[in-house]
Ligand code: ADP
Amino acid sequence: MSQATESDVREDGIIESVSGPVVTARDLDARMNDVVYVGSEGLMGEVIEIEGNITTIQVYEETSGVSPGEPVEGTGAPLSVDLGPGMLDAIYDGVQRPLDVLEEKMGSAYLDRGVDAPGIDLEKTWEFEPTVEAGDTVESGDIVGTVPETPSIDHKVMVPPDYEGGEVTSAESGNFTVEETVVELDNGEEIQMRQEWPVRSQRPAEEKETPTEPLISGQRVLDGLFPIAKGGTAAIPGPFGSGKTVTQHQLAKWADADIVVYVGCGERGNEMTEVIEDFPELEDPITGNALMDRTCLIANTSNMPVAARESCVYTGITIAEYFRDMGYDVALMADSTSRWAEAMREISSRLEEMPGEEGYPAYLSARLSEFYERAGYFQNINDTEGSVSVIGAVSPPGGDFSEPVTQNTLRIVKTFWALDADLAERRHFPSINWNESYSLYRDQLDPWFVENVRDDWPETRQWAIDTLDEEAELQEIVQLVGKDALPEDQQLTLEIARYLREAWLQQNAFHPTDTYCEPEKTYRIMDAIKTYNDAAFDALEAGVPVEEITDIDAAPRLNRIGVQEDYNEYIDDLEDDITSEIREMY
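For the form predicted alone, what structure does this chain take on its own?
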């Protein structure tokens, strides 16, 4: 969180009433979205409504004990984040206060109200290497130098978007703090490594483009059936215990994004603890360095003040946009947007606004749209290209997808990964229901898979989809008359679909090999099952009984492809064995 200096702060108003996280003050000279400090303890808050001389504030900390008559100090600045080197491998709360620094200040894991700290270390020095020299002309957003922030990521220092730009008069390499000037321009503008940006304002870009490259997740059901593009949006709704958080963790670990921003919005503390404990020990499959070297965590757990949930997703998306401006592909995981919506509902009810469906505010859809619309694949103002992919978990009560948050989210996002409690109970993970899920990016991403994986990727995937669809229809008949009453070709279809479910769609997130599946392996498993399908139907047409076809020794080995490190040789041998065993029957 950007810190207000003593000269910025002025004592303006007096508290008139306190209702949970909502405080009203009179005679406060402030604008909408300004940051204010409330009460004698200086609790951070944000102006959300102004009516006459009465200002309404949402406070980002517990307000117990705050009483009418206490002062309110305005800063004259909106809620902003500090942007600069030091954000990666950091853990923040919902308003970008670094939790490790706060713990150090307090000497305890339990934080007092009113404690504050800058979002990035203002005293640490960084090695700056300029990419411009005296006489060069730079414009708003241009990259003027680099800082090796982590072994994985070079932090690119940019001209702030609100600067005019001009001719460089001075640019020297060396070690500097984030507040020291590293580049000077002829118009008097001085560029530091640190910027500020208001969280509710989208950072400017030249153009939003149509994404054509997939965000490879390493999860077969996602990459194979329901891919998301770099710069795309996805929702993961599902009931409790269906695997939302583990799916988000898998995406954060293995997605081929350059930067991952993980926002824990109102979720249980032990889930964020798992992220904090696991990520430093994991290796980035792309660079081989520690996974935390490319990760920024925002932890706003369920026991933290409800109003801070409302701001944490904006904090996350602003940090993501900053790295996008450097030309990086960023993936933002929000777990979960339902808790964010519940925070809006509580604030709305305290404001006595007219409620919408199920008590949510009438502007719920607009707020969700504002958030997801900040995702995209962009041509930046500095001529680089970058993307922000947003993946939001949704926690509908009782797994009811007709509730407002899920329905409003589905109107916005283009990829829908529906988690299924029945699949989770059967221990089928990821428990993504292939009959209810969809991706609207599939057609625009097919050329990438054709060029980079296999020419027949779309056709093979469509065969798998058709087989699974047919199985869903046949299962309704099986429940009425039993499997043995079906024709032999339909019995064989059920067997092939079973292998698609168990060998291809099912994946073990805790197996060292099966946890990540590259697109080539995803294709080869699918193609191996298709090889079995083609050989089996040829044998059936030649008069071989279906029981003999499904009873071959090689077929069960399909279920073990996922755990094979040297999968190519394994699949080659398996396909030969399947074909030879079946051909021996006729």
Given for the second form:
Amino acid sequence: MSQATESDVREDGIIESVSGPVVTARDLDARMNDVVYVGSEGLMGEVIEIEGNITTIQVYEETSGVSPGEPVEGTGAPLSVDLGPGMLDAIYDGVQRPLDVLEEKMGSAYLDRGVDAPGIDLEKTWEFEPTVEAGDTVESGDIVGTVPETPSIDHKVMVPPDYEGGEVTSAESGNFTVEETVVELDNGEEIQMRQEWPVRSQRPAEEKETPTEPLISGQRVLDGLFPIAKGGTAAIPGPFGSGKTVTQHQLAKWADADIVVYVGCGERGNEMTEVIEDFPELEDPITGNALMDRTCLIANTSNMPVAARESCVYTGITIAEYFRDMGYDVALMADSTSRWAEAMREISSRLEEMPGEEGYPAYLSARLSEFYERAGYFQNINDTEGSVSVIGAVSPPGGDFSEPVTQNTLRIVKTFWALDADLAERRHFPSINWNESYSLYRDQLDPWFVENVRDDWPETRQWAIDTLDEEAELQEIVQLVGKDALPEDQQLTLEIARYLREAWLQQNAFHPTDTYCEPEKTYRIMDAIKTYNDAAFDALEAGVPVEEITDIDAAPRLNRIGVQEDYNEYIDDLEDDITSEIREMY
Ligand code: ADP
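Can you now output the form predicted in complex with the named molecule? The one shown was the form predicted alone.
Below is the whole assembly, all chains and molecules, this chain first.
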């Protein structure tokens, strides 16, 4: 955060009352959303209401011990993030203070009161290579140079969106700190590698486009049945033990995004610790570099003050937009948006606002949609194209999806991946319930799958969906009368559906090959099961008994395609064996 760096200090106010994270001050000269420093320790807060000469502030740090009469100092600046090289590989708290710097200053990451730390290292030098030269004309947002930020990512240095632009008078290559000027313009504007942006304002873009490309996750159930678009939105509920952590790691590792921003918001300390400890260990399977080379972590655990949950969500999305502006595809994961909503509820009740459903403020839905609205596939103002995809975890208490946060989220997002504790208990992983999940991107992404995978992707997938739907209906009858009471064709459908579940939908995140499944392989597994289906129904029609058809030796080999590296050859042989074995029966 950069709030303290340059703002003009205004008139001090006096604390009138303290109620948890909400503090009121008298006689403070401030505007809405200004950052202020509260009390003699200078705790960071943000103005959320002004009435007459009383200003209400939500404080992003623990307020115990802060008393009426202490001073409040305005900064005259809104809550902003520092943007520039050095954000990747970083782990921040909710107000963009690097945790390692805090730890050094405080001896512990969780005792951080009144400590200020810039979001990016102001002393470190970076190797800047200009992409413009004297005489070139640049406009706001244009890329003027690059910095090799990590082995995986080139950082693009851009003219800040609020600059006018003009003719370049100098552009130097060399090693600079983020505050040194690297490009000068004829109108006197000086461009540094660092820029600031207020977190509550969306960074400008030329145009938001309809997304047409999938964010490939390498997970069959997602790419095959419930794809999310690059620039799309998804919600994922996480009942305890349902495989949420593994699913999120899989997405962070395998999603074909250039950059991952992971916002840990209000989750229990040990879960966040897991992320903080795990992520730096993970390898980017595509480049072999550290996964953190393309990842920015923002960690606000449940033992940190509730108000900071809001700032961490906004900080995350602003960082994501900044990388989008460079032309990158960014995936932002927020875990969990329910904890943010709870923070809104707490602040709202302390403000004695009229409560809405289950005590959440009436503006819950507006806030959530403002956040998800910042996702999208964009044409940027510098004519590059980039995207921000947002995947928000929700934690419905007791797994009850009818509660307000889940319901409001479902109204906004276009993909829903329903993690299911029952499936997890049955060791069906990833435990994404195919009957409850959905993706509204399916149709608009079909042309991509047709062009890049197979012509009949949509038809084959529809066959799989129909078979699984039929299974769900038949299961109800089976529960009542048993499987043997079903007609033979329905028994066969159940057998085919079982293979769809076991060979196609199930995927082992811990198997070196099965952990990632390219779209071609996703198609071929589904198609191999369909080959069995078609041959089997032909045989049934010709009078072969269902037990004989389902008993063929080759069929169980379907369950091992996932772990085959040379899957094409394996599937070719398997399809031949299945059809010839069945052909021999009649
Ligand atoms: P949660 O975070 O929801 O409590 P986890 O993600 O830690 O649950 O998953 C619990 C366990 O389930 C894991 O330790 C692992 O054994 C198993 N599991 C979850 N997802 C998968 C998967 N895709 N493949 C294999 N095992 C999985």
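Positions refer to the first chain, counted from 1. Note that the structure is a prediction, hence the values are computed from the model and not measured. We call the rigid core whatever largest set of C-alpha positions still superposes within 1.5 Å between the two forms.
- Once the rigid core is overlaid between these two forms, Trp504 does not reach a Cα shift of 2 Å, moving by less than that.
- When two forms of a protein are overlaid on their rigid core, residues whose CA moves 2 Å or more are considered shifted, and Thr287 is one of them between these two forms.
- Once the rigid core is overlaid between these two forms, Glu133 does not reach a Cα shift of 2 Å, moving by less than that.
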